[in-house]
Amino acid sequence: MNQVIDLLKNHRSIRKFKPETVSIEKVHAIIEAAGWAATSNFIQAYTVIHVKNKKTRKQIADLAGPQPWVETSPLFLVFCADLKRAQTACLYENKEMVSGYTEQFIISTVDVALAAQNAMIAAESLGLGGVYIGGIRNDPETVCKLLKIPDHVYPTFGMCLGYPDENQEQKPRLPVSMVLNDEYYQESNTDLEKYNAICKAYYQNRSNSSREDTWTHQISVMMTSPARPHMKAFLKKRGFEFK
C-alpha cells in the first residue's frame, strides 16, 4: 500500500546480529524518533539505558532466560517507565508529587510502550532489526542494581538491536477479522480453527517438522501458569502502587 505499512508489516524479531555496530548518530536518531511518539499530557513518562558494559550485559543475559543476544547484540537498550522526572518537575516548581495511582502506572507503562515501538520502526527503516527483551522482568530487582534504577522507575523490557545476521519466517499474526470490531465488542471465533491451522503450519517449517503446536494451545499453556508473581511486590516497593 506505502512503504511505511510495508515497512510495519515487514517486521520480525531479529536475534543474531552481524558484528558491525551501530554509529552513535544512529542511535540518537533512533531515540529522537522514539521521543516523537504520542505521550499523556506530555508527561514523556520513559528513559532508556543504552547498556554497554560487557559483564552487565551478561548479567542481564543470563537473568532473562538466558538469551545470549542480549549479550552479543551490537546495541541493547533498556526501556524503563518513568515518574521520576515528573517528580523532579514538582520538586522545580516547590510542590509535592502525589504518587502510587494505578492511572500513573499505566500512563508510564503506555508512554514507554509508544516510545519503543517508535524506536523498533526508526531502527528497521535504517536497516536494523531486533527483538523486545520481556524477560528483565524475571529479576527486576537486579536489572535496577546493575543499572542504578532509582524508584518510581521500573525496567520494562530490554531491546537488541544490530544488523540482522538471519531471515526469520514471519509469525501469523491474527487476521483483522478475529481483531476489528464494528460499533461494540464482539467475541468472533470463526477463523479461529483457520487461525490455529496457519500457526500448526508455521511451527513446522520453522521446526523441520518437529514441533506441533497451535495459537490456543500455545497461549493455554502460558494463561494457565502464574506470570512473573513478584512483579506486584516489586513494583509497589517502586512506589507504582495501585489506589
Given for the second form:
Number of protein chains: 2
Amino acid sequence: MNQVIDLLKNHRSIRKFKPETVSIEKVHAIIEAAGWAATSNFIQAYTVIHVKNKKTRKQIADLAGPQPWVETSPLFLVFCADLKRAQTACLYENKEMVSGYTEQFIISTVDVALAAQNAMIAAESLGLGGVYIGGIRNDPETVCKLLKIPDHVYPTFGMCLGYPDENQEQKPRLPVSMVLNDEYYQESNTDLEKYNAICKAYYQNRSNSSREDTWTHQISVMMTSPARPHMKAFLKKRGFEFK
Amino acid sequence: MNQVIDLLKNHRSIRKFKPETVSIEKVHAIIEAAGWAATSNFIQAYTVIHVKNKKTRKQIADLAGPQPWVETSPLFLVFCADLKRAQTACLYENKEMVSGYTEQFIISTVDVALAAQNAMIAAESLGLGGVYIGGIRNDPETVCKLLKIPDHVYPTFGMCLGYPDENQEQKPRLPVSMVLNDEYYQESNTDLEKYNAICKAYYQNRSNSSREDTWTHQISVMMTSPARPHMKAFLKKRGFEFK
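Show the same protein again, this time as the form predicted in complex with a further copy of the same chain rather than the form predicted alone.
Every component of the complex follows; first up is the chain already shown.
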C-alpha cells in the first residue's frame, strides 16, 4: 500500500546478526524515534538501558533462556517501565508521588511498549532487524541487580538489534477476520481451523527447526502452566503493588 | 534520516478531523499492519473493536472525559488485551487455561500496545492522524457492557482516527540524554530544568489552549492523586487477578 506499511508487514524476528556494529548515531536516532510514540498524559514512563558489557549480557542471555543472541547481537537494549522519573518530578515540585496503583502499572507498561515498537520500526527502517526478549522476566531480580534498576522501575523486555544475517520466513499472523470485530466483541473462530492449517504448514516448511505444531497447540502449551509466578512478588517489592 | 523515521518523528495527537470517512480497505490495511507487530510466544493476545454506532460512541465519549472526538472521529477503534482467544485455543485442545497471573496481564497488555502502535503508524502513513483514548479506563465496566466484552478481555485504550483538520504543534519529548542510559540505570536529571523550560515555552506558545505549565508540574499533578483506583477490582472480576 505504501513503503511504511510494506516495512511493517515485512517484520520477522531476527536472532542472527552480521558482526557489523550499529553506530551510536543510529542508536540515538532509534531512541529519539521511540520518544515520539504517544504517551499517557505526557508522562513518558520509560527508560532504555544500552547494555554493552559482555559479562552482563552473558548473564542476561543465560537467565532469559538461554538466548545467546542477547550476548552476541551488536546492540542490546533493555526497555524499562519507569515511574521513578515521575517520582522525581513530584519531588522537584515538593510533592509526594502516590504509588502502587494498578492503573499506574498499565500506564507505564503501555508507554514502554509503544516507545519500543517505534524503536523496532525505526531500526528496521535503517536496515536492522531484531527480536524482543520477554525472557528477561524469567529472573527480573537479577536483571535489576545487574543493571542497578531502582524501585518504581521494572525491566519489561529486552531488544536485540543488528544487521540481519538470516532470512527467516514470516510467521503467519491471525487473519484480520479474527482480530477485528464489528460494533462489539464477537469471538470469530470460523477461521481457526484454517489458521491452524496455515501455521502447521509454516512450522513444517520453515528452514530453521521445522516441527509439527499448530497455533492452538502452541498456545495451549503456553497457557496451561503457571506464567512466571514470581512476577507479582517481584513487582510488589519494586513499588508496583496492584492496588 | 529516512521517510519512516520522518513519519515517526512527525507524530502528534489529532482530535479534529475532516468529515471524510476512512474506507474499509484502509481499516483492514491498518489492522493487518497491526498484526505484524511482535507478539509474546506468538499468542497475539489482542482484539480490536470497530465501533460505529453513534449512541455507543457518545456514551464512551462522555465516560472518557468527555472527549467528544470519540463520537465525532471518522473511525473509532477499541483495542482490547485478549486472553479469551487463548482460552479458546486451550479448549480446542481439550485443555484448561491457567489464568490470573500477573505475567499474563503483562503479556496481553504489551501485545495489544505493540499492535496498536503499528496501527497508529500505518494510519499515519496513509495520511490519517489520531489519538489514543486511555480515558476509556475511567469506566471500563460500562465499556465492557456496551461492547459485550467477556471475561479474560479488557479494553486497554481506544483510538480515534481520521483525516486531520488541525495542525497541532508537537509536544516536545524528553531528550535522548534523559531516556537512554549507558550500561545501567542512571537517572540523568541534569537536563530536567532545560526540558521544563522547553515544555513551558511549548505550553505558552501553542495555538490551542495555551497555559502556564512545565513537565514536572504536569506530572506531579497527575501522580499525586489516586490513579483510577477501580482498575484492580474491575480487572479481578474479569479474570485478571494479579497472582
